[in-house]
Amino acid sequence: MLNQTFIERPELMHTKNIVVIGASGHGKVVADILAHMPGYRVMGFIDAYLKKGTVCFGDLTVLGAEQDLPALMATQQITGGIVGIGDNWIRSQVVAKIQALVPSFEFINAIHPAAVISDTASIGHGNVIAANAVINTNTGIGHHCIINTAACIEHDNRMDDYASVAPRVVTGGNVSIGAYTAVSIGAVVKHGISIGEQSIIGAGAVVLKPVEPFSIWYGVPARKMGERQAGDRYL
């Protein structure tokens, strides 16, 4: 059962018209899990890249750029809703964006049906958690990050915001990812272990050692491969 602490009781709450910031493929993921969630109607997508009217998932079509955020709120009752971009970096230029467009935007969280959390998890807001992902004991979750699908993040863990981790990522206990990381598909991490921010851990690694901010690490076991910069394209 999910910690109703973090989360609301969805028969004691009104439905909230809202949106998915971003139309690309992670975006549809979201649209999808929020599809499932009581207590939510999707209005559509918001996306500067593509054209108002734009069909994309279903019958959820573009309303506009996030510029259009304050006048859509007003007409279409919108409360908020969540960014949904892969790109950790980018997911946070987009939230200060709307952030300074329209402070009383209600940043949500996207919690698949399927997802197993612990109840002595707490978890921030503006969070994807995506089918089967696995939340354990103890565990922090930051604001805006990514847990996907089949992910298990073991317990006493930590993930700063804006971190991510892809499909089938699998932490042992106590360990630590710090923001704006990035846990590619597939990879483990070993017990105790601590990433730094800013980090990109590859496609499969098996994490022994810990991360140092700003690095890249591949490879069984992982090693450090390269530096990176804030900003720097990952996906």
Ligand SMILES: CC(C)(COP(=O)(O)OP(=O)(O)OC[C@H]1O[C@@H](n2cnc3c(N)ncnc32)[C@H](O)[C@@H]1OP(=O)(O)O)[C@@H](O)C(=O)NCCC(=O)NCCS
The other form holds:
Amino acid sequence: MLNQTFIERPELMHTKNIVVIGASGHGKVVADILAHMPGYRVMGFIDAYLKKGTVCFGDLTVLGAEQDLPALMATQQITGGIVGIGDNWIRSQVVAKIQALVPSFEFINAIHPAAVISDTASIGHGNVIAANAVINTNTGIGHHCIINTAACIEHDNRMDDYASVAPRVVTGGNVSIGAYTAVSIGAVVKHGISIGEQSIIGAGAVVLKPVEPFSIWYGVPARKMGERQAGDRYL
Ligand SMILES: CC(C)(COP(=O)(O)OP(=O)(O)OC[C@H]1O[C@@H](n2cnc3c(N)ncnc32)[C@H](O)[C@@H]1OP(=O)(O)O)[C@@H](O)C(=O)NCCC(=O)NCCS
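Complement to the form predicted on its own: the form predicted together with this ligand:
What follows is the whole complex; the chain from before opens it.
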């Protein structure tokens, strides 16, 4: 988790033309959040797996693939955007591709106006913070994380880059979630627990013990059910 900054206030800036990379379900949720954020105008989606012109959300269409970004940015005054891909590993690969293609691409945060974020929390860039999410006092969120609908990240937590918490996840105070780790829908993590990088916490789990990196835990109470490698699919 590097170079954290306090939350952007796009309403205080000029409107920026942006794109959402990834037009699947999560990408559409991200576009929906951005539609509620003054300061940004979503121009469309970037998606290599859909035909250019495909209508995806409202009147927003697929503008092209990643390799089309340099030309699109020049012709449509696009300054940046956000990767709206739910899988943590794939999201990181796409971010790396964009950084290589267009080093000037500005990764923004998509923060729903109904999210509640402490003034003392720090938030990196490229993050999605959905409706009714709560991020409490002194918590640090890295870059390109997902805090999904109605998740509650309590005080003094730390989420490293490319980590995600699904809808209705609840963490107690002083929890840490390692890079690329996914905490699945409705899971509860006891205060003070450390979850290593590249791990998966299953849906509905209650995590009472520290979770080692590269492992899969689920159940009530959660137990280690397996191991995994970087990039293994989990959604
Ligand atoms: C943890 C998880 C990744 C495991 O997936 P998997 O390895 O493919 O597991 P399987 O589906 O093969 O299930 C294996 C067994 O574990 C059980 N199991 C799987 N996930 C479980 C969970 N979260 N809690 C309790 N039991 C679970 C299954 O019922 C099955 O039991 P059975 O052999 O008696 O039938 C997955 O179940 C999960 O929880 N994914 C989260 C998805 C999510 O949150 N999506 C929302 C994103 S917004």
